[in-house]
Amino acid sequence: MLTQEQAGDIFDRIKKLSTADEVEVLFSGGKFALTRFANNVVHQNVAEENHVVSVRAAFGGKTARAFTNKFDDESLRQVVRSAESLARVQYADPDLLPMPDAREAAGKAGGNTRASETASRHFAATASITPESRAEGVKKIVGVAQRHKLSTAGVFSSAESIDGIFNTRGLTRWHTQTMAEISITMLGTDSSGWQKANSPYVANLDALALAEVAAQKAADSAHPREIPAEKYTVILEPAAVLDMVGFMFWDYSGMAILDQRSFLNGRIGTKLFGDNISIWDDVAHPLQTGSPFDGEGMRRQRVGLVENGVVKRVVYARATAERMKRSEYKDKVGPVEATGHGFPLPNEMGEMPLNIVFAPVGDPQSVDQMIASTERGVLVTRLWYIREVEPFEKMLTGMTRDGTFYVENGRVQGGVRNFRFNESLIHMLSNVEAMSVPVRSCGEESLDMVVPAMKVKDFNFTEVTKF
C-alpha cells in the first residue's frame, strides 16, 4: 500500500518538474480482491493492487489533469508535461479559483452546517482477509443453499484503499479505509431471494445470516401468483428505498440549480415531502464510509438537506458557491457556502451529497410491524432497471425482483409475480406511513446510504411481469 510519506515524496518530485502556477496531485487506489461464486461453487478469484496519481496543472484561469500509475522519474515527467500541455490549450475559466490552502480546506462551523469528525475506517481484520477466508464465507453460503435445495451466486470482496490530495498552497489530506462486501442471490425453480451488505469492518458482516435471509425469501416466494397491477400500500425494505431515493440527490447541487436541471429549482424552502422526512449528508455518521474531504481537499461539512419535509438547501463546491453568490438565485436557495462536496476539477457536474443519512423517527416500526398493520399490500425486497421518466416530478420507472410478496390481513400470503412501477419520488416521500430505524444499506443502482424501510401508501404498480 502506498503510504502518505511515499505520496509526499512523489508530490515533491512532481513540484520540481512542474512550471505551472499551481499544482495539485490526487492519490487513489489500493488493494482489491474478489471471490465470485455461481451454481454453488467458487468459479473466480481475482486480486489487484494499483495506485494512481492525478496531476492537475493551473495557469491563470486554465487548468487540466493527467494520470499515471507509474512513479519513476520519467513517468512523472511525462504526466506533468501532459497536464501542463493540456492546460495551456484550454479556454480560460473565469470561475476557476486559486487552489485552497490548508486553512480554507479545514472548513468552518455555523448555520446549518458543522464540521465533521470521522472515526478511523481502516480495520486490520478487513485488510488481512485472505482468499481462504473469503472461500470459507462462501462455503457457509453454499451450505445454506444446498440445505434449502437452491442454487446460489454472488460475490465476497475485500479492499484496502487510500485517497490523498496535495497542492502547492500547502494542503495535505490523507484517508485510508477498508471495505468488505457480500452479495448473495438464491435461486429456486421459479423464485429468488437476495441480500447484500458491506462495511469497513468485516466483523459487521455475517455471511451465514445473510444467506439464511436470502434463502428464506427464495423459498417463501416460490410458485408466485399473479395479482393485478394497481396502487398498493407497499413495504419497501431499505435496499429498495435507497435505489429509489438515490435518483434525487444529484439534484441537491448548486451547479444543478444554476444549470436549471434540478427538480429543486424554485422549491428550496418549500414543503415537498411528508413531515416525517428529514435527510442529512453526514460523512462522519458512524454507519457511513468514505473520505472526509472532497475533490479539492475541502473538509466535508454535515449539511441538513431536508427537515420535516421542507427542502432546506443544497451542497456546494467552492467555485459553485461563488457563482451562486453572483446569481439571480442567491436569495432563494438557503445558505450559500462551500460545503466540501465538490468533485475533482475540472468537471461539469460540480458537486453532490455522497453520504446520505435519513433521520430516525420517534416511533420506528420493524418490517414485521409494518406487515402486521397492513390490510392489503406488497412487500418489496429490492428494485432494478430504474430509470427517470420525468425529471421535475421525479417520476421513476423500474421493476421489483428477488422477493416480492403479497400481504393481506397483516400477514405475508406468499410470493407474487414481479411488477413494473411508475412512481413519483415526491409522491412517495409524501405518503410514508411508517419507517424503521435507519440502517446502512446498499443496492445496485445508487450510493450506499443510511436509510429506513418504509411503508408507503398508494404506490403505483402499472404492469405485471411474466416471472
Second form
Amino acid sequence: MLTQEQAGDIFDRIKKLSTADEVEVLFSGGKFALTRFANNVVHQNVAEENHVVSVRAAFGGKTARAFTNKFDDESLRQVVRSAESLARVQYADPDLLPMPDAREAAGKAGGNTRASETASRHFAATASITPESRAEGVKKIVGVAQRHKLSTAGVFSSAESIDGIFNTRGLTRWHTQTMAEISITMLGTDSSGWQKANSPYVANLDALALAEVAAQKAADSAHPREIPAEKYTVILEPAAVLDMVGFMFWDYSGMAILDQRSFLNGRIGTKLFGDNISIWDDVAHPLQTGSPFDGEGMRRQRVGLVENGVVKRVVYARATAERMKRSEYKDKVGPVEATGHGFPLPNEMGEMPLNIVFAPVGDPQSVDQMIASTERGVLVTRLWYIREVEPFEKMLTGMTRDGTFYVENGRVQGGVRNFRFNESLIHMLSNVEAMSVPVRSCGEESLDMVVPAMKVKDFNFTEVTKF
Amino acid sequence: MKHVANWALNIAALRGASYADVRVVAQRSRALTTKNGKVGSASDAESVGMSVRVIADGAWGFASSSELGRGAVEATAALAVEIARASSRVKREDVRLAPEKAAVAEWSTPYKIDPFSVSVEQNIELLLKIDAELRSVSGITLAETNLNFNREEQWFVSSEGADIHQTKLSTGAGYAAYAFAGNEIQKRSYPNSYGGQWQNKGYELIEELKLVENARRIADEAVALHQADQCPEGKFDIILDSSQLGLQIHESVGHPIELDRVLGMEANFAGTSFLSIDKLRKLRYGSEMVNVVADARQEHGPGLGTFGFDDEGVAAQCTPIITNGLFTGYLSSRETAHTIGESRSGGTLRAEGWNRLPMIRMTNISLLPGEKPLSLEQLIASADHGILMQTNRSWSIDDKRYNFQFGCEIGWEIKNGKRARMVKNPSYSGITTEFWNSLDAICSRDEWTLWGTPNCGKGQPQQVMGTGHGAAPSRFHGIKVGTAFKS
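The form predicted together with its partner chain is what I need now, so please give it after the form predicted alone.
In what comes next, the whole complex appears, and the chain from above leads the way.
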C-alpha cells in the first residue's frame, strides 16, 4: 500500500518537474480482492494492487489533468508533460479559482452546515482477509444453500484503499479505508432471494445470517403466481429504496441548477415530498464511508438537503458556488457556499452529495409491522435496471427482482412474478406511509446510503414479466 | 514485455499450476469535453500492468499488479496460484478448457489517422464549433460535446505456447443539446446518445460523422419537441432507427446469449438468461427475416467488438446466433464451450484492462440487413399508420432478458406513408421473443450502421466493455407503445 510519506515524496518529485503556476496531485488506489461463486462453487477469484497518480497543472485560468500508474522518474516526467501540454492549449476559464490552501479547505462551522469529523474507517481485520478466509466464508454460504436445496451465487470481497491530495499551496489531505462486502443470491427452480451488506469492519458482516435470509426469500417466493400490474401499496426494503432514490442526487448540485438539467430548477424552497422526508448529506455519519474531503481537498460539510419534504438547498464545489452567487438564481436556491462536494477538476458535472443519510422518523416501523398493516400490497426485496424515463418529474422505470411477494390481510401470501414499474420519485416520496429505522444499505445501481425501508401507496406497476 | 510474462509463467509452473496465461497491457486514453462554450474536461491517462490467470488443483486463480519488476511479477504469479488453491476448496469438478491451437501472431486495428497525432487545439476547436452551432438555436439551455480516443497494446502468452501481440485503437465522438422550458427537459443527441458513435478506427471516424453539419438540425429538434404532441399510447407498428435497434439487439439478444449468464455465473449481479441450453436450435427467436451474428472479425467492420484474438488467445470468429429466426448459437469461452457440445471456444473472452479477469463479452452482435433494396424513406412510405422512433433515451430489461422498455428522444407519427407529426417522449415495451417475431421489414445494406456501445457493464468487480451492433432501420408489428407515460 502506498503510504502518505511515499505519496509526499512523489508529490515533491512532481513539483520539481513542473513549470505550472500551480500543481495539484491526487492519489488513489490500493488492494482489492474478490471471491466470486455460482452454482455452489467458487468460479472466479481475483486480486489486484494498483495506485494511480493524477496531476493537475494550472496556468492562470487554464487547467488540465493527466493520469498514470507508474511512479518512476520518466513516467512522472511524462505525466507532468501531458498535463501541462493539455493545460497550455486550453482557453482561459474565468471561473477557475486558485487552488485552495489548507485553511480554506478546512471549511467553516456554523450556519446551515457544520464541519464533520470522521472516525477511522481502516480496520486491520479487514485489511488482513486472505483468499483462504474468503473461501471459508463462501463455504458457509454454500452450506446454507445446500441445506435449503438451493443454488447460490455471489461475492465476498475485501479492499484496502487510499485517497490523497497535495497541492502547491500547501494543502495535504490523506484518507485510508478498508471495506468488506458480501452479496448473496439464492436460487430455486423458479424463485430467488438476495441479500447484500458491506462495512469497513468485516466483523460487522454476518455471512450466515445474510445467507439464511436470502435462502428464506427464495423458498418463500417459490411457485410465483401472476397478479395484474396496477397501482399497489408497496413495502420497499432498504436496498430497493436506495436504488430508487439514488437517481435524484445528481440533481442536488449547484452546477445542475446552473445547467438547467436539475429537477430542482425552480423548486428549491418548495415542498416536493411528504412531511416525513428529511435528507442529509453527512460523510461523518457512523454508518457512512468514504473520504472526508472532496476533489479539491475541501472538507465535506454536513448539509441538510430536504427538511420535512421541503428541498432546502444543494451542494457546491468552490467554483460553482462563486458562479451561483453571480447568477440569476442566487436568491432562489437557499444558502450558497462551497460545501466540499466537488469532483476533481476539470470536470463538467461540478459536484454531488455522496453520503446520503435519511433522517429517522419518530414512529419507525419494522418491515414486519408494515406488512401487518397492509390490506393488499407487494413486498419488494430489490429493484433492477432502473433508468430515468423523464427527467423533470423524475419518472423512473425498472424491474423487481429476487424476492417479490404478494401481501394481503397483513400477511405475506407467497411469491409473485416480477413487475416493471414506471414511477415518479416525487410521487413516491410524497406517498410514504411508514418508514423503518434507517440502515446502511448497498445495492447495485446507487451509492451506498443510510436509508429506511418504506411503505409507499399507489406505486405504479405497469407490466408483469414471465417469471 | 515478453520477458515479464515469462517470469510469471515460470513461477506459476513452479508453484504447480496446470495452466497459466499472462497478459501485459498498456492502455492510453484521451478525453475531451465541452459544455456551453467552455472546455468541460481535458485529460490524458495511461495505465500499465500485468495479470496472471492460472488453474491449480483444478480451480481458477487470478492476480494482477501494476509493478513490472521481476520480484513483483513473480509474487503476483505466486499469489494467483495461492488463490487458485483457495478456490479449489469450494469446487465440484476440475475446470476443463476446450483445446485451442497456440497462436503466435501480431494483430492491430487498421486505421488511417492516429487520433493521438491530431492536436488538442484542433479537437477543442472542433468541439467548440459544434457547441456554437447548437447554442445558436434559441431555446437550447445546455450543449455538451465529447471526443474520446483509446489505445490498448497487449502481450498475451500462455503455458501452452501462445504468443500474441495485439494493438487495438478506438475513437468516439458525439454531442447533445438540451432544452429546458416550463416543466420539461427535452434532449437530442447526435449521432447517438450517451457518448455518440464509437468504432475501432482512427481519427477518420470523426471526419465521417459530419458532426458540425448536423448540429443545427439536432438543436432545432430539441427545441421543437416542446411543441410536439405526446406520443400516443396503444398498439402500433413501429419503425426503429438503426441506433435504437442497435441497443435493442444489445439488450435482448446480446446479453441473453452470453453462456456464462445462461450457466448461472452472473446470477448475483447481471442476472441469468431465459435462453436455457435446451432452447438451442429449437427456439424460434424471431421472424424468418431475423439473422443475427456474433462477428469479431475485421471483415464484419470496425466495431468495438472487433479484434484479432480474444483475451485467452482464441482467434476472432463469426458465430450464427439467429438463423432465419431460429436460435442457433451462444457466446462461449474455452471453459464453457463443452456445455453446449462445442469442441472449440467461440472466442469471446475479454477483459476491461490488465487488472481484470477476462469474461464472456459481446463481440459485434449484428442484425444482418435485408437482402432486397429498401431505404428508410421507402419503409416509411410503405406504412399506413405507425410510429418512427429515433435515438435512445432510456433502456431497461429484466434480469432474465424477457421484459424490456425503451424510451427514445424523438418520434414521428406516420400516416399514409408520410411523417404526419413529431411526437415527444416515445417509448415501447414488450417481451423479447414476441418482439423479434413481430419484425416484418429490414432496410438494406446502405442503411446499415455498425454502432458502438462503449459502456456495457457486467461482472463483479464490474467491468465496462465496448461492444458493436450492426443494424438497419426495421419495422415491428403491433408493439405496445407509451406504457411508460400512461397515467
